[in-house]
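One chain comes next, on its own, written as structure tokens: the form predicted on its own.
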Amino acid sequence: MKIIVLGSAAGGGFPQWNCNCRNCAGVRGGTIAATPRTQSSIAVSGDGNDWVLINASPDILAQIRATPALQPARAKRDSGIAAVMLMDAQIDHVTGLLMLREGKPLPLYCTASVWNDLNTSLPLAPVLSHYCGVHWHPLHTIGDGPGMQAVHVPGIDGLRFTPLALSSKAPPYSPHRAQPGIGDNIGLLIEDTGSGKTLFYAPGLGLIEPQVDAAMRRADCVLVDGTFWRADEMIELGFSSKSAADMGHLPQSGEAGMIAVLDSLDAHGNARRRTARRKILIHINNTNPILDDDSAQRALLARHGIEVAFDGMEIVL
């Protein structure tokens, strides 16, 4: 299984267009050791030729230009993107669909909750019907719990995608924002059925529920929410009145933060693993000090064996 990180930043990218925090000003002025990043998205393939695009960010055209594998040029009009799978209906994860309008009908995998938002409050599907069109493949829940049915994507041989419903909220524009439901946000366990290697991907993760813990312990690579360093990061900087938890994100620091969660994966059962589990943070907000390569926070992550995703990062499992 091959994974390419197309974009590694949270909504707004890095630097954010209107932000003058230490990180954004520093990367513009060259006063900190940091690399610009586009908004989060990954591509996954079993053979290196045909790919599932997971989330379509507003930066998708720049990401495709930077990733030759997504433009194999096998025909006059061609793309390595065989399908798109959505984790949620957040603007920074879906508006790139509009940039893919010149192609063939777009196979789109998402939950009914996400599909409803894309046909009503943010009507991208009706708009695309006047261009390439969208062929919806629903991601189904199993009963009333968080379990969801595994899917195989045609043309993506050897990979199985198992969604996991996460406790989170629909986007701010959604009419059911205040009434969260199963399918508003998902994680993905992606398995190479030949090798048995697995990736767990969850760029928006605010709570470590049993199904999430089990998926993370099973995975050979955990690629998860790295949005904020501190729970009160946006409040402390004067950018918002909301905490990380209010926005549906688990910060890295703190007794129950992401560092502690990722450490716990190695503390139980890792002796039976043949290879070390990779632990990588993605969806990093422009305010997070880990974007500074020379920061104390970045050094702390390294001591815990935690990597920070960057645009163009390649992972092979």
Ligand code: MLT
Second form
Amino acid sequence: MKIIVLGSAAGGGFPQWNCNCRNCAGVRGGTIAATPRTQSSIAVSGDGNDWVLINASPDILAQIRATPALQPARAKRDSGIAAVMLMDAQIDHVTGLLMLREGKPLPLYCTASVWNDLNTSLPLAPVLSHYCGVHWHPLHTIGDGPGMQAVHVPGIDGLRFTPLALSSKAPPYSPHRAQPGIGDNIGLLIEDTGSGKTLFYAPGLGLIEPQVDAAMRRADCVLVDGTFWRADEMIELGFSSKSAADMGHLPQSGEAGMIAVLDSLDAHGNARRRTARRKILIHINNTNPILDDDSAQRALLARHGIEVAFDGMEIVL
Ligand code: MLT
Ligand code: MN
Ligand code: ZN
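Based on the form predicted on its own presented above, generate the structure block for the form predicted in complex with the ligand.
Zooming out: every chain and molecule, the one shown earlier first.
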């Protein structure tokens, strides 16, 4: 399986258009060692020809331009993107759909909760029905629990996608923001059915529930929420009154933070995976000190064997 990180930043990107925090001002002015990043999205393929776009970032057009594999030029009008799968209905993950309107009807895989938001509060689906049109393929939960049915995407051979319901929140604009439900946010276990290698992808992860822990332990590569370093990062900087937890993100630092979670994956289980498993942070907010390549926080991640995703990063499993 091949994975291309199209965008590695959280909502707003890096630098964010209106932000003058140390990182944003530093990358603009060239005073820190950091690389600009677009808003988070990945592409996954079994054969390197046809890809599933996972989340449709507002930066999708720039991401496609930067990624020759997504423009294979097999016909007068063509795209390497065979289908789109959504992890949630957040603005930074769905608004790129509007930019794909010149193409064929879009196969769109998402939960009923996300589909509902995209037909009501943020009505991208009805809008797109006047352009390319969208074919919804529901991602189903099993019973009332967090387990979900594995799906095969036509045209994407050799990959099996198993969604996992995450406890988090619907977007701020959603009418059910205050009543979280199963399917508002998902993670994905993607398995190469030939090699048996697996990727766990969850750009928004606030809570490590048992099914998430099990999926991470099973995975050869975990590509997970790297939004904030500190639980109170946005409050501290005076940018927001919301904590990382309020926004559905687990910060890296702290006793039960993401570093501790990723360390714990190595403590038990399969010895082969323990030594070979890649641990990579994605969906990094512009305020996060790990964006500065020379920061102490970045060095700490390196000591824990944790990588930081960048736009254009390629992962082969
Ligand atoms: C989030 O995941 O919390 C978002 O990046 C926020 C946003 O898109 O505005
Ligand atoms: Mn986001
Ligand atoms: Zn900033």
